[in-house]
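Okay, so here's just one chain, in C-alpha cells, the form predicted alone.
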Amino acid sequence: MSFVAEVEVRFRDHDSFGHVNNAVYATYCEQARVRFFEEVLGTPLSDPHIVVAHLELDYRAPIEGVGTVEVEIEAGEPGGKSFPIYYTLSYEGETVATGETVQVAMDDEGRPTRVPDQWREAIADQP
C-alpha cells in the first residue's frame, strides 16, 4: 500500500550548514506517520497503544532551502503484534532518505499484543 504526505520544511529545520539537520527527517517520517494512522487506519497515533519500537534512516541527500518535502509511506503486511512502515522522503523530485520504523500495538497495561484486525483490514485494502 502506498499513502504520501508533503511535510513542510521550515527554516528552522536547517543546521549550521545550511541544510535540515539529519535528526529532522526522522520528524517528517513521524508527522507523515500521522497521517497516515489518522487517514488510513482510523486511529490517532496518539493513541497510548501504539509504540515505535525501531527506527532506521538512510540519508542520500541533503534537504537545502525551505519548501515541501513528500514523504511517501508503504505500510508491510503486519506480523502478530506488530508492522513495519517504510518511508521514501523526496524533495523537488529527489529521493533524499529512505527509512524503515516497526509500530508495536499494546494493550491496556502496556504490554504488546495482536494488531487490531482495522488495521489489518485497511493495510491489505490498499492498492
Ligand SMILES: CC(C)(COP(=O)(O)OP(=O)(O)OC[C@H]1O[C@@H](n2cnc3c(N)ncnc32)[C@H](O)[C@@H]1OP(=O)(O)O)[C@@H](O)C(=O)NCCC(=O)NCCSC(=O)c1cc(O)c2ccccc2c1O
The other form holds:
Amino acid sequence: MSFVAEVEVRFRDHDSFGHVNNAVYATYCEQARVRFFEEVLGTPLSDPHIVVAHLELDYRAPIEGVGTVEVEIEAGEPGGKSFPIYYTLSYEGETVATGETVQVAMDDEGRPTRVPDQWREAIADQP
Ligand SMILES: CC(C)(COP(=O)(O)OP(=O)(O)OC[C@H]1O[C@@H](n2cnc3c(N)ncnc32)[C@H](O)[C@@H]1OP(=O)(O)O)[C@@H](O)C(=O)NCCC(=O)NCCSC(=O)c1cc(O)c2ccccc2c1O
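Now show the form predicted in complex with this ligand, given that the preceding structure was the form predicted alone.
Every component of the complex follows; first up is the chain already shown.
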C-alpha cells in the first residue's frame, strides 16, 4: 500500500485543446505532496525547512474530463540533505503521468542541512 491523495480536476484546468494543461500536473503533485508532508512526515505547509530542488514529469495519457485524479506518492531513501518523491497520477483507472521531485532540507539560516531523523523514520515507516 502507498500514500494516495485524491485531487479535484477543475473545468478551468483544461486548455483550449480540451485536455488538462501540462503545467497543472505539477500542481496536482504539489497538492498531494503537501498532504504527504502533513500526514506522513508531520510537517505543515508553513514549515520553511524544505525546498523543492528538482521536478520532472512524464505525460502518458491526456485528462479530458473533470472529476478526480489519484496521486500515489512514495518517498525514496534519503541521501544526506535530500530525498526523492515519486508520483503516479491516475485518472479513471489509467496512469496519466509519472514524476519525481527532489526535496532538500534547510536549516534555520536557509542553508541545506541533513535530512532530520524524524523524516528519515517517517519515510522508512511510510504506508
Ligand atoms: C536546492 C538548493 C538549496 C540546493 O543548494 P546547493 O546546490 O548549494 O546545495 P548542496 O550542494 O548542499 O546540495 C544539497 C542536496 O541537494 C541536492 N540537490 C541540489 N540541487 C539539486 C537538483 N537540482 N536536483 C536534485 N538534487 C539536488 C544535492 O544532491 C544534495 O543532496 P544530498 O542528499 O546528496 O546531500 C538551491 O539550489 C536552491 O535554493 N534552489 C531553489 C529552490 C527553490 O526555490 N525551489 C522552489 C520553491 S520551494 C517550493 O516550491 C515548495 C513546494 C512545496 O510543495 C512545498 C511543500 C511543503 C513545504 C515546502 C514546500 C516548498 O518550499
